[in-house]
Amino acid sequence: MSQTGKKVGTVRLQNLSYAHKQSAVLMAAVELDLFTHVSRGSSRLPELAEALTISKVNAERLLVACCALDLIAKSGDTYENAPDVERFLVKDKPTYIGPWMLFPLMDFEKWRDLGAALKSSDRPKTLGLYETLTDEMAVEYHNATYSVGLGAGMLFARDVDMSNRSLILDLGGGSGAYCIAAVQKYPHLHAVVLDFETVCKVTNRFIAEWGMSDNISTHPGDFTRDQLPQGADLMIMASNLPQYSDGMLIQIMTKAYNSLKSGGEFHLVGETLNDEKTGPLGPALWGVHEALFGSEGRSHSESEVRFYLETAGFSDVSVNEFIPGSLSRITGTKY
């Protein structure tokens, strides 16, 4: 018996062990465009089965599971999307993040062997997954990150006053989403996305699609090894925090400090843990993810990131809420 007098059962633990099945249901629904068809008016079982081109029994199986996961609500014999599903998982909406929902398929099988990965005695790799990044992987990865990253980039542009800034350097900027959002709001800005050459090919495509090639350029390189371009007065490092060790992060931030203009700002948007290191779940899992690829990286707490920035020389370091449960924005200034 627990302290509250309630009997301890196994349901919570069973649901955790079945979590891969929940993920598979969500991804199948995205792949089949279930939520898009529901949004467009196919609200009953027979018409949904026809729209999805699957049998009626399989459509019912999928709908029942989506209802149990609170992805879809049922009223009588009609279905409607949950509010977050309607906003983010309906194709052709500017907020659609379907590619990001399917991104875990890239390493779905690897998680089955997590125990072996955790026991591995192989020498850790600085770049983890990126040690073997191919053109095809870069396209798939950054198509996914772009779908969710543009919204984060727009939030960053709303939160951070860049009216008096002139040049952004985005370390590991991937799709260029943060720079695209910044230049969209502040057309006077110029920006440079520093990432691997394979990634920059993808970045240039997104930049061209937005017609921003005059304001945003790419700089192929590896910021863990290479010197950084000079002259930026605002620097961003977003959504790559768990990929690196504490020592590597201090090294990167020291290079960032040295290359920034006086008065410049460094913004780390990262999957940070709370200071007790008990969560949130997303950042905790991203840390475990690094074990699958033999990386040196791990999850870092907000107070640890503050320490890294201060050690690198930054002043006025502050922790700012960004996306609760997912990302924090930690900022330092060079004086």
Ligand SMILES: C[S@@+](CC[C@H](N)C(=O)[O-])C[C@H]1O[C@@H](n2cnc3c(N)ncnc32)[C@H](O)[C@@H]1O
The other form holds:
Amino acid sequence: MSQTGKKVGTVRLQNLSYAHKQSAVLMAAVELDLFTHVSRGSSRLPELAEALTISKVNAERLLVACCALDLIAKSGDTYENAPDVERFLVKDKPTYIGPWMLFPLMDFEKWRDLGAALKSSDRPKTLGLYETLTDEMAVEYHNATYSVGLGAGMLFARDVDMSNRSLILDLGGGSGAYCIAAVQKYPHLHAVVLDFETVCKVTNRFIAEWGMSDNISTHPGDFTRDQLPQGADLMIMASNLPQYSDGMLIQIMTKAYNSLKSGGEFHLVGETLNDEKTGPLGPALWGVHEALFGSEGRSHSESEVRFYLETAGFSDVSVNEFIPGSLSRITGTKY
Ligand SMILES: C[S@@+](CC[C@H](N)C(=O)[O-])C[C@H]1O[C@@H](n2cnc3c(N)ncnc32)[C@H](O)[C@@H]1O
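With the form predicted on its own done, generate the form predicted in complex with the named molecule in the same format.
Let's see the whole complex now, leading with the same chain.
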């Protein structure tokens, strides 16, 4: 019995210990396009086995696990996608995030060595994972971030009034998703995506696909070391937060403050923790991720980010809901 008098069991712990199987089931289902076939009308086991070109017994194994994970619901002998699966995991829908779901395969094996990574006394590398980013990795990485980032960029463009802005600088803009969504909503805007040279090659492809090369350009560089382009009246830094230490974040934000136009706004969209630092789970795990890649980074709480922005000189710093449980948007103004 626990102190609260409730019976204590092992099931929760066992499920956590075997959680890699849950990820593997989800990723296999995405890889095999299970949810797409369900959405297109294959709703029974024999049709699904045929559509996926796997044996009936393997189709049953996969479907049972997907039901247990609440990815799929079963009624009689027919299967139906859960609402989030139907919206985000059906190929050809503009909301499809399959590449982002498969992205963890890149470091799936590495997590086996987390204990050793946590004990490592190697000197941390400021850029962690990015120290060894190749052209090939950048393509795979940003096909994945684009699939999930475009939706986030649209949310940003919905929440932030950019009608009186003229130039965005997106620090670590990756695929360019935030700038693409901003220009789509506000066609008068110009934007610069600053990212590593390997990444900018991928960014240029996405910008060209959207026919936005006149509005959006790339600026190869490293925002920890290089000068930032001057003259932006809106700056974004999205999904980079756990990568860096508090000291480095204050340095980056100070640089951002100095290069921003007076009256401009800085928006940090980050994987923030609550102020007690007890969650949410996603941001907490991104912090752990940094130990695997040997950076100086960790997860930061909303009030810590507020403090970094104020230390850099920003006023009217506010924390705004963005994607609850995943990202918040913390904003400051330069007067
Ligand atoms: C997780 S991705 C997010 C991309 C984009 N902001 C989004 O939300 O879709 C992080 C991006 O930041 C870039 N980045 C991280 N540190 C950087 C640095 N020091 N200088 C330039 N780019 C950096 C990475 O190359 C990568 O493209």
